[in-house]
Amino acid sequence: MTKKATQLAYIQAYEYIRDRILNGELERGTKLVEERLAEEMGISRTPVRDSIRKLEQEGLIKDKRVVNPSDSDLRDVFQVRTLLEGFAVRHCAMYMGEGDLDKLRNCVEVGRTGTMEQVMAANKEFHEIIVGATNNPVMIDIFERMQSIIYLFRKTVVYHKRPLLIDEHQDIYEAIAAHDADEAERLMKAHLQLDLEFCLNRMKG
């Protein structure tokens, strides 16, 4: 297998297992068997093993068994995410350069005009640019470990068209561009809180 093929198999395995956990197909407590999953996907065991390890880091698997996040788990993750992105967006308002500002503005534009998949990607990039701009490897690593939960929320808010989602991104971008750190932090925290409440309500429904 080439390096690229191995990476593609890993992404395929990661997304396959993650999505089946998040949509409830793999229930809490289900033991994951590498050989069976590899056979289902038609790939070798190595990418399956690597993807299980990644999902363990993200809190969806423990001791090879599925852990479906509860409402309480989701709120805990969002508390950490709010602190992290609140700090990150303040940093951006003080130090972000023109190149990253242009990328943020482009994410907002794609959010208004793109296809569902493009909006998903732009939403992901918007938050990743903000966290990445801190150049803080510990912060970026913590953010990475929340990716499965963040994906679940991103999919919910985009596919169910949460009102004002992109307007909030626009307001955050404008506060960063205006170097207004207090307003940028306030807007980001409010934005993430609305994401959380919207998603928890959709899941109950």
The other form holds:
Number of protein chains: 2
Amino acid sequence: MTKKATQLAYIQAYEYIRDRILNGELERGTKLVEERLAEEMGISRTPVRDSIRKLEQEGLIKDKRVVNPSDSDLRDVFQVRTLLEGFAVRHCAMYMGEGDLDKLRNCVEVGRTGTMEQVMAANKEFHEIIVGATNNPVMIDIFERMQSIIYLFRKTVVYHKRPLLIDEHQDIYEAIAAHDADEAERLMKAHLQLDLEFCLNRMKG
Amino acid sequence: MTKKATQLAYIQAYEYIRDRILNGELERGTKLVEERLAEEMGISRTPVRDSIRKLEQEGLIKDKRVVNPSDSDLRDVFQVRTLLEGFAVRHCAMYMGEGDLDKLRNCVEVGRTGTMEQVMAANKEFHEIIVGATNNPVMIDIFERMQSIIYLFRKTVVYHKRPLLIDEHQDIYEAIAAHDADEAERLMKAHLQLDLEFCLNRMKG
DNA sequence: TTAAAATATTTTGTATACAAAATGAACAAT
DNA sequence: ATTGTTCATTTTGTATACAAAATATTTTAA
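Here we have the form predicted alone; I need the corresponding form predicted together with another copy of the chain.
Full complex below, order starting with the chain above.
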């Protein structure tokens, strides 16, 4: 019994467009024409419009174009991200149980030994576990939305492994495991700051 | 020369539905039927659907019903709100100029002397000025989205003036004016905490 | 050649019709 | 009475046609 994929056209359209944006096939700034996309997918404009509206709300599309975030936009996102993850990691240091701690440690491990794809997934998961541990759906939702933008931005720098990234994750993990909330928060903020600067610098090249 | 109102049906529909939700005419939990609303406004379903989708993204509608946030939902929102406004007020204490300070002082003043409607508007503005001063559109956007939910929740307690609310605003203003970031943040967090508890308690009655 | 106006083309917004799905009511069997 | 099944009704999802708006192109005048 194979898991039945969603048959609804507007969901299909949403995933299709979203994936094409995130993997870079639809470049930043590209104008999205409803009819062209509809034809491309063999459906009508109606569900395509729905999905475009949704992606607009999520911030991946702006004025019918794939968003093209400026340095300033990215800074704004990171400022909020730093706030949320700073809070979240503090929460982790105080309350996180063994299960999640194991998962975090595993992310660090994969970060050192895995393939490129595995490393990227593990890095993403590392942050998701931390934010998820707050158990606050509002916060998680905001975080996930920002992830899309960040991923979009990072797309072009994906093959430039940032040095020290895994070391920083390990340090954060250790601070959490040691229940040192202040240190965990401090390390997380520094980590995100470096990440931001790496992104911004790479964009210029 | 009167300001020309937007003629687009989907914007009109958005504002119409949103206002009816926020002012309580559409009660929490009410099922929203596209065709009924369309007929009611004398337009077709298409723009009504658009606006419902948008309101769903904004969190005012969930599963075609006016949201009915639980205590837990409201706590989650306030946790994020506290984080954002704590940061924002700290920013204000460090960088806010005379112009905005005047506006804040005016909000406090109106809070003491105005009519019910004026007081409510001034209270809202007080917080908007503080968040707006961060100059971070991402943060402002998140804040505004939460405001809708909070307002919806608060709707039922609107005529129970909370004691001390204006005093707290004044204290926050003074801490900002004195450039005391730590104190401003502390006062803001306490203020929001009291606000949350007031909301939650009133809901039970 | 450049700027402005007019025209053509593309693209979006809206209405409507029909199909698919979800919901609810009526009925039968236990 | 309760459960389950069938049928009717409502509501949503999708396609299509047309109108309005925005964009691009050509034409005309200086």
